[in-house]
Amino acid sequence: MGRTLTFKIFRYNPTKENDQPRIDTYEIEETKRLNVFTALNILRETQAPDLMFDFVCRAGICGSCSMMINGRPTLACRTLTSDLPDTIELYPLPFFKLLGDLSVDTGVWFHEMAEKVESWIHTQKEFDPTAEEERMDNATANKIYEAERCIECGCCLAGCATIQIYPDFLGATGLNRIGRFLIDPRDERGDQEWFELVSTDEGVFGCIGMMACDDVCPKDLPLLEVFSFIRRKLSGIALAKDK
């Protein structure tokens, strides 16, 4: 017999007339290697058929099942109940629009962020489908790969104190995206363009340095390195302008 796990889950359906936010309590028996995602599926199948939460890959790749688990933003599919106490409290991620229960809309924010930072390679070169792919050194390619590992789960934004107060702040995921294109030698944006894009309080200098984003990132992205790189780059641009 495994432990009896008590789940205290935030419930609220904003599309349902007269529904009110509340905490519902459920109990299930813990099984070997049980994770929070599987536990939620068991609860939906046996006790709460209308329970709303998100998932796609079930393998820590899509980022859909991110939620607050005992006060920490993380992925349900990668959180084993054996690492948690007998009572597990689940809430939706803050900051994002609530769709219902544990489900939030991260897509709109990430789409708007991608447009805001112009998340594509800027080049004047015409695309030639028959040409050989441009090469770059392995060190640069590896740095780009590290930044590209972001799964846009929103955990870093949920843990960010700045973005809760200033919703226009780009957050760790937006700054990481900028860092990815700053590193890429194929992007032809000039220093002034980068400076105007990310030197404001909405950009890297809006970060107050608590680094909760780095603590909660489920993919262990090197966010500290990315932020430091961006700050050094912008500081160098500013010093060059003053000369």
Given for the second form:
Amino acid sequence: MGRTLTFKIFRYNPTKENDQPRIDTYEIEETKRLNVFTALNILRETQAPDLMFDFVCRAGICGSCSMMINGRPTLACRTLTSDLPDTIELYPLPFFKLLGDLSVDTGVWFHEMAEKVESWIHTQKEFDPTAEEERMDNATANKIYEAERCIECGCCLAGCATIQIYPDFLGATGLNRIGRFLIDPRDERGDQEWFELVSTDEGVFGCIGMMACDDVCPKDLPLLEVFSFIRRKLSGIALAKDK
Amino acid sequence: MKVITTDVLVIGAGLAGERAAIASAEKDLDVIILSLVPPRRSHSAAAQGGMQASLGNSVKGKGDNPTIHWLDTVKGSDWGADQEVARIFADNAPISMREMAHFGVPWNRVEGGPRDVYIKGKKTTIVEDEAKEGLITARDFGGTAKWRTCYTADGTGHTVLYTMDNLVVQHGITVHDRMEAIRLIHKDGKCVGAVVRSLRDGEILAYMSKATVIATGGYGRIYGESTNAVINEGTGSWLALQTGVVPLANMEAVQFHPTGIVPTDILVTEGCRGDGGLLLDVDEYRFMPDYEPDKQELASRDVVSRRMKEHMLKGKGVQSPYGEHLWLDLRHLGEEHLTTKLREVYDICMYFIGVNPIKELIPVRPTQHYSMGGIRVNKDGHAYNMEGLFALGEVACWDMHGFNRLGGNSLAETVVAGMVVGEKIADYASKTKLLADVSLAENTVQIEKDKIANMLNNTNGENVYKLRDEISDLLIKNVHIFRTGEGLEKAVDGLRGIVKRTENVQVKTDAPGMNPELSQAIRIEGMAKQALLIAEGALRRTESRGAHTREDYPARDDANWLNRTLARWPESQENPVFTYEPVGVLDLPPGNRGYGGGQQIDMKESVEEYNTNVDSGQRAEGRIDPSEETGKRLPKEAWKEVK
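Form predicted in complex with its partner chain structure, per the form predicted on its own context:
Next comes the full complex, this chain leading.
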């Protein structure tokens, strides 16, 4: 016998005059291997035609569908209802601008973060289409890939205590991005530039060390290591300056 | 009405659109990119396996060059490709890979010395050349003579898209995300922009531009069961079809990927088989070598999918509550390989179907994956019959893929076409004046506003989700891997009825904002009409070529069908119009692919005779003359030097 699931979903449409934030309740019969992606689509198609949420790849790759599921930020597409109790509470990710119901504006925040950390290779070299590529050892390529695996889902920010108090904080995802370019031999930014980027309260010293980011990251990025790597790197730069 | 003007309007922020946008930004043109979603969510990000380019750095790619890549591509296409476009692609692919390396993609690199790999089911030691240490490496993919697919683990689309979007940020290119183009603004065969609906607040506005570029990817979701992202509903190709004059080409050429997982239809990359994965049947017997002794699991996708289906029809499939499937076996590759080079695959299996591929078999079946067809463009990416309109990437039929594309060739196409076509777009926009005909824009906006009002006011109309499901049901049952005249007629009849019913859609909620049901309703006419083009194109094409397999016409018929299907839907006409044009200049004469079996009916005319009719045949269909003469980039008989 399948369970009857109760979905309690945060509803609010900011474009609708006089709309009030509320929790609406829906019921749905659980089927085998039901995930929250399928459940929400069934709800939209049969019970709540105006229900807003975001899915794109539905394969845990694109980072669109992060939301609070029973109090925890995670990807809805790969959350199986069988791992949850009979009552499932869905809220939009905190911190980001709410677009409606479960849909939040991650795109603008991440675009601004990319501008802030200048998330691109800084190099004086021009691309030469006739030349062989610059060599890189495979271990370095793998290390960069490991940091590049972030899917900008925003779960780390939703779980971050610092950023709720201090919204200019770059968050684990921003610092991870800096770490990605720090280890990239193609990036010619010098110690001073890195120092200025991460030595402020917006950067690595803003973190108060609760590390929920590391707990909730759906891609299991080694965020603890990223923070300590950047701190070590900064201390190194600072000590070298003192000499 | 809000009007936004720009030099270049790019619709779609996946790899193709972004690379093209950068080409224009580099020439100091004003560019705006529109996207249904934040750019990094685009479906390019989901591509896992890699990009083909003949760098030849891995020892198993030694001696590779663009000619061999081109040969594989033309054979893979079952001679349906434009051979010159395939050549432009193969020549530029190595440059694009190096360019992306320069921009920051962490391509996996050659590690000199011996390593163990699986080739054709056997563990083998290969020795990578120490002199190539640190250069971009490659893995094996289907239908290729060499190991040629460049990769970053199994997250290639992700890393390349992130790198590309970093460049977009660096160039300060304007991106308007959560915006959907719903109609082109055009007059007298010239496109001057698009009507756009905001998915944030529902506002309808007009963008006016010198050049308009469609790069919206595929339409896979029309099939329902598809590996594609949920946003891939053919919105871009519908923009072109809606003009009444721009043709969609080869819509019957639909790729089914051998390894969609069951259930959920999520893709696991061809890299699984490239790295040594095997296909097994209900008896855990490896069946592919029986059908394809030479290429085995790594024949082209059309062939592997067909063989899988054939094997299941012999009763060798595995029965499950989610339908019949076969197994993909990766167990022998080991934990280290599966949690590094195939980590996404590992995660997908664990999270979505609860299968641990280190210890267990993965249930797979052929699933709709890619559209070889699309908006017909010339070799510069310029749409037929519509000046100022360009298309590239999966949404376009540029046509390097013909009737079957090779794995790793489409992801590479996005960046190569972005570079090559992007340049042509910039050239065009640089010498064109902005035609800011605001009353034309207003009239076009009004058409859409009226349509939307009708759907919202309708109190006794069709349910859009029901229509969507009926469309996919007809395609899945009748326009899949094996097709028959009888089934296709059923699909065409059914779809004609559905097309009519899309005129009477009712949207239940008039909630302002993104209104997801309204968004679906706006797309449904395009989905129904494209489904009909797929089915009717398949019914009319009485041969089997590449991914288009007719059980009642099993031979590839070069005497009658060495051509490209063009389908237009003239405004206010009940039915589409089908015409045909030559595939392009032939250099490699039609022959045997070397895999897949199958019979051939030879051309009646000589290659020379065929080639003399290419220009006139394509011009007659509305091709705008490209910047260079036809065939200029196709070196004559270079393939004869390949051993």
